[in-house]
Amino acid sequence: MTQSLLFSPIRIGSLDLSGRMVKSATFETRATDNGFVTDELIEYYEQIARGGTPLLITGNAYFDLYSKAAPRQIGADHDDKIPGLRRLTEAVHRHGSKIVFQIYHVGRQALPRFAGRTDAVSPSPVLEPSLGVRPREITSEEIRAVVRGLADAADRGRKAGFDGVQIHAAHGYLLSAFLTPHTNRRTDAYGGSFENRMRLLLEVYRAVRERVGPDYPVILKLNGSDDLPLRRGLKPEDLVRIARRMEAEGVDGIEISAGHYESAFTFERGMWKGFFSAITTVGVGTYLPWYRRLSVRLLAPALDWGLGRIAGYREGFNLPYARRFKEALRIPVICAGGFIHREAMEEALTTGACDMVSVARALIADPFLYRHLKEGVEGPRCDFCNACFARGATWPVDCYNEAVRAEKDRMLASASG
């Protein structure tokens, strides 16, 4: 009987895995409030990864004050930080599953008071609408800083012992809005062409290169389309031309998500309903001036019809994206895009869409989901109601669907008893 390319090995790099099934960055909010790995933080992480899930990938990392978006968000900016993201690989490496750590800078989506400083940066001081952030434009002496703490960050995942890095270069944060002409209007070599948008990134993973090695494994996550109709956006053929330069440099693999902020979410397709009512009383949008959160509440169920028009849930939203990726590169393509059934995710395998999936919300909702697929088991079932995205960066990552949290937390009781 031929074996499901799902449960079949791969290598990205020099990193062999045992399966082709990802778990996917997300905000996590169970560090410290100043970035340290805490017991709460590993035990989410061990969950997934003895539910054998093959690769996990961290959720963002921060390196300065101006990179964070969010308290109790994981740290990378001190090498103090080394010891507990240490525990944390060894955590993840007893279960025989493989961990990256994820690097990026926030820019200008993030709520400045939220995240402990008074101001963001981005490319260019354009306005952020979901946020209503205007970033100021970032200095030359701080794009060199961006390069150096990115570097930084990178180093201190390789000798806590990570099996590789990924730099986020999609969704809106600032590497990604380097590369978009509409977030990007500067007018020295970092703006304009598009080898000048480009250069930060470049620069980005040449001094993260040097700084780990030529054989440490390097994962690039990128859009695979930026979703900005009416600005000037980039466009798939655009990004599959990063992609290709990328490979040329070195990166050993890519993952393809979608959209920015102002998207209006495309990257977390799901179910609506109570989004912005929750996010407004329990969520970021608590941290948004009085006026703004009051707007945001009166129109609350226009919103939410909105953006189930805009940003729907179906299952591998991002795998017209990839399949483009996956014919123009040789390092392996990985799709994320709210995949949960074994047959869409062998689906998006064997038609040659991408090598790998990743999976976010289904694995909150069942951390168990990829022994579960294997098996044939039904675990808790994510049903992307998006209460976990109304409570990202506020409380910790976990499922608050009373149903399905109901179940998972019998799971995992049977699990541990």
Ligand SMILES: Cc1cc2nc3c(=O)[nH]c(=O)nc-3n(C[C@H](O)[C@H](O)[C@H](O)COP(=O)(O)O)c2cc1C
Given for the second form:
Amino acid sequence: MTQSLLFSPIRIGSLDLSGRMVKSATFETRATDNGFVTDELIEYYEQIARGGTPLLITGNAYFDLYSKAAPRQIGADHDDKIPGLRRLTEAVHRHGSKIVFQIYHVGRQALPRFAGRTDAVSPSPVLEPSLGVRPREITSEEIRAVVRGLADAADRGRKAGFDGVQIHAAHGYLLSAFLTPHTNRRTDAYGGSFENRMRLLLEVYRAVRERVGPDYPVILKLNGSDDLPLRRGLKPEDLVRIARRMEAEGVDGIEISAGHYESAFTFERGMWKGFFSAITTVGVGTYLPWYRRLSVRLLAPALDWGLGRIAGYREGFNLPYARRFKEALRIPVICAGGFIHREAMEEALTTGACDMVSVARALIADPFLYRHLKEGVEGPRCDFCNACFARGATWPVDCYNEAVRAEKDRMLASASG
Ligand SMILES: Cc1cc2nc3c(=O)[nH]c(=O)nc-3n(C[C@H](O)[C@H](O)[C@H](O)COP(=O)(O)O)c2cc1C
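Could I have the structure of this protein in the form predicted in complex with this ligand, to go alongside the form predicted alone above?
To see the whole picture, the full complex is given below, headed by that same chain.
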């Protein structure tokens, strides 16, 4: 039963991995308010590494105030972050796993007040409807600082012992917003044509590559679809074209996800049980202006129902997109989205839809999932309720489904006893 593609080795550029399941990025909310690594953050990663997960990708790290989403986010803004990050990579390496550092700029998808600033930047001043944020247009000088900042962040990661870097260009954050015509209405060299909209991502990639060197693994996270019907969102064919361009530039691997915040969070397809009530009582929604918070609370059951219709759960929900990238690229394609069962993962690999699968929520529920799948052991089982996502950026990343959490706590207590 253990001979399978899921548990067979693979390479991403120069990165040798023992198996094909990846921990997808999950915002930790476990650093200090100033972005320093804590024991609590290390403990979280160590559990997943103890479970044998071949590759772990961190939550998105910020590099300056405008790129930041929230307090307690992991930071890569100064060299003083390197010793803490090194403790993290060493802890993961002790268990034989590899770890990749995810870098990004949040763009317009964060509440400025919560992030500790007065406004947000984006390619163009297009309202972000889910949070009600109207960003200002980022200046050319600030764009240059983004390129430098991300390259510095990647290099700090390399110095801290990370096995690679992931450039987050998905989910509607700044790099993704530059690619998408709906959010990028610029008339300068960074907007308009395909080449112009790709310019920032290319500049970031080249700056990162120059800093980390030719052999250091650089992975891209990209949407397989923007899921923005009736708006000028990117379709799978546009995104495949971007990926081909990035492959030609030298990117070593690509992880496929989907959606912006205003696509109704299709990157987090789930059950949405009590989501809007939770997010406005204990999540980021508590930082919304009172009238917005009140209206979301009043409409919560209808909004939950709506998300269930638009962004309902199915296992391997990005596979149709991943398959298109796989057909067009030679570099390894990692597919995120709803994976939990060994059979579904094996099928995704054996049918050639992707080379690896990545898992976020099922590992939040069961950090030993990889080993459990290998050994055929039943662990705490995520039901994709999205209670973890509702608390994202406000509570430490963990399972907040009462029944599943109780099982997880029992499992971890017996494992440490
Ligand atoms: C609590 C939480 C935090 C997340 N934080 C990030 C992040 O920092 N960067 C990122 O690229 N994706 C983030 N994601 C999305 C996941 O990486 C993944 O793409 C998505 O959850 C789908 O995978 P899953 O169905 O296995 O959960 C987050 C997801 C959750 C649930």
